[in-house]
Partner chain sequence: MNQFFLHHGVSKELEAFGHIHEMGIRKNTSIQLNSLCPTTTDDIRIYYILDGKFEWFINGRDHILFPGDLAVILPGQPFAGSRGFVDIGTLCWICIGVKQVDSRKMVLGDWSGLSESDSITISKVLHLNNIAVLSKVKEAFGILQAIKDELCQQEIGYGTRVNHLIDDLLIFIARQSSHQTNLRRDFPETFTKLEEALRQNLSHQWTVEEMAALIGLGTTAFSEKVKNYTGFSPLNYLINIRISEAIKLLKKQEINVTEIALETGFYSSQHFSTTFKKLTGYTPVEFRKKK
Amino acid sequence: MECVITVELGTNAVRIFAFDLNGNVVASAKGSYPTFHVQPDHSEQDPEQIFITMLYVLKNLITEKLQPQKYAVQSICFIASMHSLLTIDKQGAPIGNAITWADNRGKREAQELKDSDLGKALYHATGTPLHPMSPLVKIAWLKNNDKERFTQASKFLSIKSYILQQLTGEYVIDFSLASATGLLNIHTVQWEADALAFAGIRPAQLPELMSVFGVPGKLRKEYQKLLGLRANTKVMVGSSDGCMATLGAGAWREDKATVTIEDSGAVRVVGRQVLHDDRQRFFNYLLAEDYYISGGPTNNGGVVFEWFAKQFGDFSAPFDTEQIMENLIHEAAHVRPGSDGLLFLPYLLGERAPIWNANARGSYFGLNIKHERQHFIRATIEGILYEVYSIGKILQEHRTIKSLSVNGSFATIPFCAQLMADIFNKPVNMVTNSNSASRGAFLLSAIDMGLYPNFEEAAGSTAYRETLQPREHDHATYGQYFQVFERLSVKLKEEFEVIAELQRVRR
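Will you show this chain by itself, using the form predicted alone?
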């Protein structure tokens, strides 16, 4: 029997799935790694720790789950979260930690670029919003603020490029992940000269561009032996987690959108044309064959609710964080929609779409003497989903969206999915496999193997276990509160700036 392995290098964990050739999950495993916030606005990870964790989890999955069932691995497809940046020296050794998408230290560089004519031209050329998340901005920050590291850097990589080089010896990046760097022209599919000039780097300092179906090379012999894999096991460069989540959720028609909420979140649509927005409120990332994934990301998804659970959950009994979160959701279900007037701005990590304000901060608004713990729980969940809806709202200025497909550990919690149906006032399809990014990677492999002729057929194979219908009365309530949420997110901009400046002064 043959199988396909997908390796997802996520924000806080590596998730590895094995699929049989019918698309059924036959094994899965997960390994976590930390993110370091050594200063405000800094978000880093140890690339060696990520690699070792990935290797350990992959070896255990193969030896403990696949080999006993007599599965032979035909291919391994890699996917990863976007916007990471790792500098390496001439020997290929990392210089410091990898900088993640959540890092906001390049706020000044991003704002100056966004306000310039060059910035507007780069946004339309690359499809990547001008924000500290962008590797383009991260490199510019290094050039301006960490000259020694910038000068020593032989190459500027993503985490996935580094992992693939460790396994195969080749420095590569797929078109999809490259289009999220702010350095790739998505129309010519070449590194954008003006972006490289702004960053102060040369094309040779970036990995080789490759189709999402590309094969960087064979596994090194030591890893063939360690993992017990055949020499002809295919290694596919794969794509980004966002693009694969859209494919895996089956949202391949222009009247559908997919909502992913794990630690962070996003609302996405797919199309054959770039969606133009002069206000630079969303991204356009290239997948393949003139397919573009358009949408907006939020920094503040499940990570915010996990933060709430750790700060205010009841840990008196020996429960883990996930169990605590389930208990909190049960409490929230006893509160009326709108949390009796308590609103939450979820901007604990600044924010990307649609306000693109790295200085944004979280706050509770509307508090009165009658509010209790359970109101805070529900308001926190509603605030996360209001933010997601604010992204969907701007996409609907360009697309008619009739239904949503949701995926990710937070979005597929039934309570949260129903709230999304109510807030968006649209049917919400619950996918059978909540990890749509991994399923998308399987489908990419299946297309490569000829099991599906194209993306449309592959996406159409996605099954939904349930469709939730919106409740009109609750939608009306949420619509009224969302208007206040939206106004507050804009009105507090000056206050966000003042708080950020006070933090800078006190360092």
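Please give the corresponding structure for the form predicted together with its partner chain, as opposed to the form predicted alone shown earlier.
The text that comes after this line covers the one chain and nothing more.
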């Protein structure tokens, strides 16, 4: 029997799936690796540990689960988190750790660039918001603040590029991941000269560009042997987790949007055209040559609810956060929609779309003497989802969205998914396979193998386990509270600045 492997290099862990050619998951495994925060605003990962963890999990999956079932691996497709940056020296050895998407050290560089004419031009050319997450900004930060590392660097890679080089010997990056670096012109699909000039690097210092179906090269002999794979096992460069989550959720039509909420979240739409926005609120990433994934990211998804659970949950057994969260959701369901007027701004980690304000902070608003503990629980969940809706709302200035597909651990909690149906006033499709990004990578492989003729049909194969219908009456309630939410997040701008500054100096 034949199968396809997908490797997802995520923020905290590598997740590996094996699919049969009908798209059923036949085996899966994960392995986590740490994130280091050696200084505030810094967020780094060890590329060697990511590699060794990936290899170890892959080897175990193949030898313990696939070989006993007599599966032959056709191909391995790689997807990864966006925006990571790794510098390597002339010998190909990493200089320091990889810098992740969550790293904020380039705040100043990002702000200066965003306000400049060059910044505006670069945003439109590259589709990547000018934010510390962007590798463009990270490289500029290295140039200004870590001269030694910058001058020693022979190449500037993404984590995935490094992993693929280890496996095959070639330095490559797919269009999709490249389009999230701030360095790729998404219209010409070439490295953008002005961006490279700003970063102070040459095209030869970047990996080779290829389509998401591209093949960097053969698996090195040693790894063929170690993993028990045939020499002709195809290694596919693949795409980014964000783009694949959209494909895997089956939202491949202009009237559909995908909502992903894990720790952080995003609302995305697919189209043949980019979304123009002079206020630079959206990303426009390239999937294939003529497809764009556009939308907005939020920092404050499930991570905020987890924060709440840790602080205010009732811990009887140690470290049982999942059970605690389940209990909280149960309690929240006993409060009326709108939490009787208690509102929550979820900006604990600053915010990206739509307000793009790193200094934004969280707040409960509208408290009165009748509010109880359970109101806080519900308000917290509603606040996280109002923020997601505020991204969806500006997307609707460009697209007519008729339905949503949701994925990610937080968004697929039935209570949260129903709330989104009500807040958005749209039907919400719950996908059967909870890991949409990996399913997307499978579909990519399947298109490559000729099992589907194109993206539309591949996406169309996604099954929904349930469609939740919006409840009109609740929508009206949420709509009224949302207006206050939206005004507050703008009105508090000055106070956000002051309080963020105080938190900085008084730390």
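For clarity, every value in this text was computed on a predicted model and none was experimentally measured. Rigid core: the largest C-alpha set superposing within 1.5 Å between the two forms. Numbering follows the first chain given and starts at 1.
### Message
Core superposed first: is there a CA shift of 2 Å or greater at Gln273 between these two forms?
### Response
Result for Gln273: no, shift under 2 Å.
### Message
Is Phe344 displaced by at least 2 Å at its C-alpha between these two forms when the rigid core is overlaid?
### Response
Yes, shifts by 2 Å or more.
### Message
Aligned on the rigid core, do the two forms place the Cα of Ser489 2 Å or more apart, comparing between these two forms?
### Response
Passes the 2 Å threshold, so yes.
### Query
By how many angstrom does Gly366 shift at its CA between these two forms when the core is held fixed?
Shift of Gly366 at C-alpha, rigid core superposed: 4.4 Å.
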